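Only one chain is shown below, in structure tokens, and it's the form predicted alone.
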Amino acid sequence: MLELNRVQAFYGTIQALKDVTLTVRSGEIVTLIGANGAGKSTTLMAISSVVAVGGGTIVFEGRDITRLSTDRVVALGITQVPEGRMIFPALTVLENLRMGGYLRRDRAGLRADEEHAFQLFPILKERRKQPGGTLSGGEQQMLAIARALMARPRLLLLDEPSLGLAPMVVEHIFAVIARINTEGTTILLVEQNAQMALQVAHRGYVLETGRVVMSGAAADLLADPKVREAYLGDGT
């Protein structure tokens, strides 16, 4: 479904991505793990065309999207849940959801997807008339995911969905991520909590200073001593 071939990206003169090559197959959850500053979020933003690609190619479903604008990337079926949620705080929960479907014109489908979002996150139905800015951090993360799903993406990019959340909320979020995947959405997940990410993913890539240094089945990475020591806090 998605192929990055030797992708480079820069912030001014600083090179954030150095020949990043990876693939995501239809139906998978693929996770990117690594330390802060490794280039994980930059990779997602390059796919979404929020960060310009300075070299290499990005191909989605056989089409080169390297130079497309962000709105065209979304129209092709890729949506992103950004780090920090980035909901619209002054808009209600329902208005936030409808912003997620702004490119769509099928009103019946949009209403059905609103109801599906409320099934995934029942608390959002209770809060549907509240401004997004009044929600808790966990509720805002749920809203950010639900808003992205309103575009009916074939590929969902998730950036640090567990960041700053209580453990019980994190477990709920990851259960929903697994459900979204089983319902047919392919997912590329960036996550600081490597343990949770590798438990839910099919495959993973390890990034260090803008480069892919390791990849493989998620179960293999989870069991790898180097990964465990560096990212899972296992010094044994």
Ligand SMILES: Nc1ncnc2c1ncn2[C@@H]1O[C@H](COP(=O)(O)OP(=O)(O)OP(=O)(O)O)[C@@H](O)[C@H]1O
Contents of the next structure:
Amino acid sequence: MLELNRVQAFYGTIQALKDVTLTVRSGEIVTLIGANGAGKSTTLMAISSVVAVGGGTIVFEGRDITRLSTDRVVALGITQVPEGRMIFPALTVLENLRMGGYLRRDRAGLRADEEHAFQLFPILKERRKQPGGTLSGGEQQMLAIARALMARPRLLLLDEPSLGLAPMVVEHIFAVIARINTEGTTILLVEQNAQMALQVAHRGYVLETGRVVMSGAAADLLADPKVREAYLGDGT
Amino acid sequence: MLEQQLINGLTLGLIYALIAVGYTMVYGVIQLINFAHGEIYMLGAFFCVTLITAAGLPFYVAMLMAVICCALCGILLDIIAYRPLRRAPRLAALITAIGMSIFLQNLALIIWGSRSKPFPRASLPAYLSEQALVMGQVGLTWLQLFIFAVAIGMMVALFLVIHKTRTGTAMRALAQNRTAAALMGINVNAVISFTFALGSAMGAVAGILVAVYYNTLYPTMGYTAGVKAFAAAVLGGIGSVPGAMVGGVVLGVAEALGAGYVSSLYRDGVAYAVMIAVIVLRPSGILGRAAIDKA
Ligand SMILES: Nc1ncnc2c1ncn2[C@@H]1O[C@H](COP(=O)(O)OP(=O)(O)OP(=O)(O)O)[C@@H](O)[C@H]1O
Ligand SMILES: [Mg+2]
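The form predicted alone done, now the form predicted together with this ligand:
Now the full complex is given, and it begins with the chain already shown.
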């Protein structure tokens, strides 16, 4: 479904991505793990065309999307929940959701998807008239995911959905991620919380300073001693 | 006397408000002080008069067409001058804005000459210059009522566009977080163009109303009006649309009272004194709430 082939990206003269090659197949949850500054967010931003690709290609469903504009990428079916959530603080919860469905014109479908979002995250329904900026961190993460789903993406990019959240909330968010996937959405999940990510994912890639250094089935990575030592806190 | 000053101040203030929303909306979405906005206001007046005198159009038709032309000029201004600098340091765009202001002013000087022109009053419906309301010493002309109605009507319409339409909501989203807006599938450049069109249309209406009200138009008229309206936008909290509206009215009334009770020599001084006071006492403006109230 999605193929990154030797993708490179630069911030000025700093090369953030040196060689990122990865594949996401339809129906999968694939996770991308790695330390701070490894280039995980940059990879997602390159897919969404927010960061320009300096080399290599990105192909989505057989179509080269390397140099498309961000809104074209979204129109093709790739939506991102960015790191730090980036909800619109002065728009109400409902307006945030409407922005998620910006490119869609099917009113009835939008209404139904709003209801579906409220079903996934009942708290958002209570808060629907409130400005997004007044929500708690966990609620904002729920809103960010719900907002992205309003686009009916075929591929959902999630950047650190567990960041800064209480363990209970993280559990809830990961349960929802699994549910979204079983409902038919393919997911590329970036996480620092490698334990949780590898438990929910089918396959994983390990990124180190802008390069994919390891990949495989999630269960194998979870059992790999090197991965355990570097990313799962097995210092022993 | 006081009532008359208030009416004059309100008229002027509504016009400032119309111009100020253009500054504040553009600032909200691309953090640029569009110094050429005053020139769009000036062009509105000249387009309208030219359409009346050269093309022989009736006033209302000429006004509508001039406003549409200015909306297109605003879009063009952004595409030609500012879009190439979107990723450049802000100072580069700011200097370009000043350059575009000077360029447009001189272009108008070349086309229409430097002498100020009277507004072709014959084209105006006759009732506009009659008194609509007289109460003792206080009078209100139909023209003033027309200005009130147009200005308030446009601001209500703008409010509805910003808050009730899909594109208006996209505008606010863009003002709050450009990356997130793009990730929603919003075509950022299209929404910026839309913002320029809206702001320029409001500015053009103001230019036409002023030319009619004072019965004069000249190529440098955008300068003072631009600075005053910018002051009004800062007064209300730059980036805030309701703020620009309130700021314009407050400034217009303050000016009229200052001119009426102190000396008309202080008219412009009042505007700047008010702006400086606000910057010192409440830098975020009357309605500014840091970043959260944008657009
Ligand atoms: N806007 C930017 N300008 C310059 N350098 C940047 C910018 N954003 C990221 N970088 C650099 O690019 C590299 C990769 O950053 P990236 O944000 O992709 O890492 P990450 O894996 O997502 O890290 P984290 O886990 O902390 O989110 C880092 O060295 C970072 O310092
Ligand atoms: Mg990151």
